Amino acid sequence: MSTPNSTPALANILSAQQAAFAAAGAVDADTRRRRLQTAIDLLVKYHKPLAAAMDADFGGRHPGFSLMNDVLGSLASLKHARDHFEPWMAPDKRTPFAPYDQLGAEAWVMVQPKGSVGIIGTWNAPLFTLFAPLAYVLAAGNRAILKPSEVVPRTAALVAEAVSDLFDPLEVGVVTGGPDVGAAFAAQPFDHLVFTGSTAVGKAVMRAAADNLVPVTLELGGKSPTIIGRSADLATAAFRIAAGKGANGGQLCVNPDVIYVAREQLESFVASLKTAFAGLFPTAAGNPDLTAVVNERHLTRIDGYVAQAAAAGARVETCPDGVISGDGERRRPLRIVIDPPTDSAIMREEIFGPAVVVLGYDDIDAVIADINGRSRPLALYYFGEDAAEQQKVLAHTLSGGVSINEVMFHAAMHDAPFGGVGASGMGRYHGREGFLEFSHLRTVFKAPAYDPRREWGMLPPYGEHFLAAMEAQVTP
């Protein structure tokens, strides 16, 4: 079966699977097992040439790591939504408002699924942000159709080769193109969609679902802020950060982008970073643990926020040390902007590269008050053993999710939700949150056979007591 990528291919499978959502009615435990299973399944079927895709579309990408990152990451959600949707499913006893509790009334609430749900990918987790929200999806007895990221074209092939392959489309298909086919998605009367990229791509999502009233989960990102704590250990909290801006190149959207030093400990914090750095990764140009930046336009952004902010004034510490390859080569070392103009564009827009800004503090309420006076970011890090600093900073700060003493793992929580907030998104999916983001609660209520209102007076026409009866029940 050929992947359809134009508008009315696309109109015709929603339309399809729509249709057949409607038919089927129910959708029950086996079925949405089988589902998941199928994905399951195709994964583990095309995980090489899939992760052989992502290093031949981004340049340079570690097979094992678009294992761990992209098919590990996804068969964990889609293994936890198989393994722990069946107890959501069930209706939730609710009580009826009195007299009719104590008259045999009944109610409960119905976790239904929505019906077909869009799923818009990235390019930076090409396969996780196609597959951890399918799990949620397929779980909540939904039908997806996919749409995978035009930056890594291989890659999206490949994702529609094998949804075909194992499925039928009216249960998951693709479609595949470039930005026009992305708007044309978001403009589909889907019963739900999901978007993970950029805030101003959401933003344009979320407006062409507007027309149609479709609810949307859009994982967006921002400048999530990383803040080092005057007790904590320096050598540790660089080395864990070091690994986390390493992750695929510092392209991932909870990846720390800002991070806050006391003054007195900059210094030392930079030289850590650096050390922890060039220990993963000793040299850079040709370096096959380190993932490329995925093409010549992200590459000339990144490079360009860099060269802004030094030619400003701040100052910029390489690592590993050495001159910056060029002839098509797209790794670069980790370049650390110390102290930027805060006007510049690398403190401005998310980096979503190989390049990290530190700032020095001299007291944790200027760096609080800093975050709150950006947008809310998807992830806020604190290292750190002063449980009192810890709280203020948790209970002050908003963003989609915290790790203490470490960058990113919050986000591999398959128990616990994952999302935005603000401007990093909204909606969330993994975890039994997850599975609800994408069903439809539907209160039921069931009448006792006897029904005491005409006698009690509440029906026309109204008695003379009826009024009193009333204000009797205004009451704090």
Given for the second form:
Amino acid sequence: MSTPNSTPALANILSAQQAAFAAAGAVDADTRRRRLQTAIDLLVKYHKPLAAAMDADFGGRHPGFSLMNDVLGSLASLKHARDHFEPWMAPDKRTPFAPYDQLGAEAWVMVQPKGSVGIIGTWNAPLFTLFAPLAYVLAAGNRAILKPSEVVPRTAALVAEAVSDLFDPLEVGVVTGGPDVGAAFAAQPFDHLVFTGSTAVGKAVMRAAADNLVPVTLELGGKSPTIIGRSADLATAAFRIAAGKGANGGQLCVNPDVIYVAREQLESFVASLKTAFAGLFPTAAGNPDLTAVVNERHLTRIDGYVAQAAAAGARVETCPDGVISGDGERRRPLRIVIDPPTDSAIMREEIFGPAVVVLGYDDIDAVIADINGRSRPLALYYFGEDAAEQQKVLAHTLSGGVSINEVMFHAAMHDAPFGGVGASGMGRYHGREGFLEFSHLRTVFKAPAYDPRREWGMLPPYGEHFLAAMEAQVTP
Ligand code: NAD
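Go ahead and give the structure of the form predicted in complex with ligand NAD, now that the form predicted alone is out.
Entire complex below, previous chain first.
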């Protein structure tokens, strides 16, 4: 029952979950804690084969990196949710309006689970994009069905096996398959849908969800800009960007995509970036520390962006140097594409791989204008010690999140919301905000015994004083 590959089977699991949810009523803290602990136990039990599956699916992804990024990243969310959710469940007392506040009325906001939540994940962080949202979905008292990415088939199959090993499918189930299954999944009458993936597919998911008025959390991508202010320490900035850019072979949603550097500092920055990257990854081919590009399609896409920019006159620096050869070798050095034409694919599309754009600037206002002329990014990075400039960048731009003097670290905050804005998504998970995302906030008003409306002439048939009494209250 945990790995159906047909729409009727998926619909059956969903309706069985929704029936079990309705029959169970309130979901107490012990039940939520047990479910969260089961997800934690699953990752602990299966972490080694899961890391091996990711290594095989990528054609090279260090098991230590998979543990850090996917297993420990997911465990951190699950444990944070497990250790903090209980006070978040409590009803929140509110003050009724006058004069009912004086007459014994009561009011509160119930924080209720929504029901059954669908979670569609990506290949680039195949466990994190399923289990990090699951943490807050379960903490909020919901049930869930996961849809891993077909691009990492071994990992997807193992997630299905592990979930069916440890979970009752009425609580958490898995369906596997590609875009067709994804489309059928998004068309189901879930009580909430979490989609992580590309902006283009996110639009299709939202359209499908609209047919059932299913609320969506969309965790999308985009071209996250990095601004190197003139006050930045170039070597530190270059090192931190190199470490971020090298993580998962650049295949992370919050990866730095376009770097803006003051024109007079550009050569020095590029040299520092090359040195820093080559220090972390002295070789590309065969280097177990470097994550391979996940498949030939993505390799062709990224290499195509670089080749097109080069053909259009952009300078391309490569680090580390070295010949890439060998059948099936998809590890690539970092390609630094300097000042490509604005209409080139690498300036329009999310790179999502081992390449980065560096643009020279004269004026920080022009950088801000350029960022604001593009779709809202998932992340924005500012390096520098100039507090006024930092404030200006923060105040005049909008992005899902920000790291200052670092890249990507804000996404690792389990106590703060993570999500996009505009084309980079909507909604959020992590922290209390993630718990609330998957909860229904239900206002309850409890009336007092005494109803004053008849006595006060507020019910029809209206008396002669009703209009004047209403008008008297229209005050500024
Ligand atoms: P993708 O959009 O190609 O696929 C994501 C998932 O959607 C897969 O499980 C796929 O099977 C499914 N799918 C495909 N077509 C579908 C359809 N019509 N309806 C429903 N589901 C469908 O994305 P990807 O290539 O797996 O991931 C890369 C993208 O994800 C990048 O844009 C990246 O920035 C983004 N991303 C965002 C976050 C975040 O947290 N914001 C995290 C990781 C990746």
